[in-house]
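Take a look at this one chain, the form predicted alone, written out in structure tokens.
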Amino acid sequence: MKIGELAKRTGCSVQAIRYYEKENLLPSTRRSDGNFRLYDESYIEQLSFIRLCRGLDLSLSEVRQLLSLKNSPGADCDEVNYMMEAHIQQVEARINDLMELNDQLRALRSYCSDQQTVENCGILQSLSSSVDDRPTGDTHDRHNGATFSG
């Protein structure tokens, strides 16, 4: 099959597969004569598993090595494991952020009322005040390298 048809069948697009080949995750592909790349099955079932891995938020270097674990079945799965747990610890670490994030959101919005002018947003006063002005708790934002202490 031509890559517009592995797109169409994996749901994958025909930019990513490409990327993909580039990075090695996909191997190499025999041409047509038209010079056209084709594909088999398998290459339908490594992209699925592909996907699911970034679905997963794996990267580029943690897919490459489950890929090639994947390829050495009489392999020990402790690596797997330790590279699962790895990244669960960097989940949890995201989640911990996105909960500080959203502690210093609401403590942000709840300077203001609806009912007021822009002059005279509180949220708007507490952006464009010094640090040393506002309430205290220094907490990052890692989202974008912020501080905002809320």
The other form holds:
2 protein chains.
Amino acid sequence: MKIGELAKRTGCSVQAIRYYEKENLLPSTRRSDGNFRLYDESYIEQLSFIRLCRGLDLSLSEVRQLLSLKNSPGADCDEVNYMMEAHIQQVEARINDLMELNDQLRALRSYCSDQQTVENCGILQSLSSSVDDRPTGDTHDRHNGATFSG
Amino acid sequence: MKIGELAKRTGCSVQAIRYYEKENLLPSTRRSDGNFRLYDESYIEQLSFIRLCRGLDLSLSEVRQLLSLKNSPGADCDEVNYMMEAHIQQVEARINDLMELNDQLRALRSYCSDQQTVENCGILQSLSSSVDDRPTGDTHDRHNGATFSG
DNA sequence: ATTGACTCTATAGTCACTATAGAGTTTAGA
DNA sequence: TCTAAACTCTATAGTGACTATAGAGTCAAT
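I would like to compare: after the form predicted alone, may I see the structure of the form predicted in complex with the DNA?
Below, the chain from earlier opens the complete complex, with every other chain and molecule after it.
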């Protein structure tokens, strides 16, 4: 099958497949006379594995590690466990950050009732004022996990 | 003060400050004879506003909107409210996605007990097997909110 | 005069792709 | 057989919010 069919059958974009190949997550295939990539059924499984991992938010480098572990069946699977554990902790940390963030956003929203002008908008006031009444800005613990880390 | 001091006093990197200037989030300053940027105290407040918004995960384009609203005090603040509401919903959707994800990861982790080989690793098996026993892969609802949207 | 700390601009890199340009290939219908 | 549409190819640029680096200039202290 050609790349378009593989894309359709895996729910993946054509460019993503080419990208995975370039990044050595998928082995390169044979080509047709016209230089089109030709895939057999086994690629559906391989690509689905990648998509499944990505759906779990694993990075491509983590997926690469899992793939190489898959190919050495005798190795013990501590590494897999370790990676999953680390990933779970990352996800949970991110959830905690976002929930804290959500509290702050909701508090902020409550400062502004409708039908006011920007001049009196509690949200903007609250975002603007927090500097003046604090000594240097170093003393309050800054929420530092909110920006995307990767 | 020069850029380094501003950076220290706001907890911001020097490059980030230059970036904000380039992106028109901070007005450009006067320069010294040697072409160094010179800031007065008001920049601390302006930069802190930006950092605070970023700490709430607002995008720079959202921050830009807020800044322009701040500068038109007579306007009504519906826009601010609308933006905050949209942002809160985004954050909450992301939290839900991550919590679902977390359930899946924990389930996956439970499939593999220690001291096994990769060959028998329940995690890898479970990531690999889910294709063969399903018709096309289209029927099961794919978790599609896990990848970062921005 | 020189060292070291700071600053400048410009450019490349990050991540996991998406989007586009410009070219070639294949397939279906007239 | 011609042609148009649909597909594929490579290469390159763009996304967001920065960070990191190179190579040069500036400034303060010794």
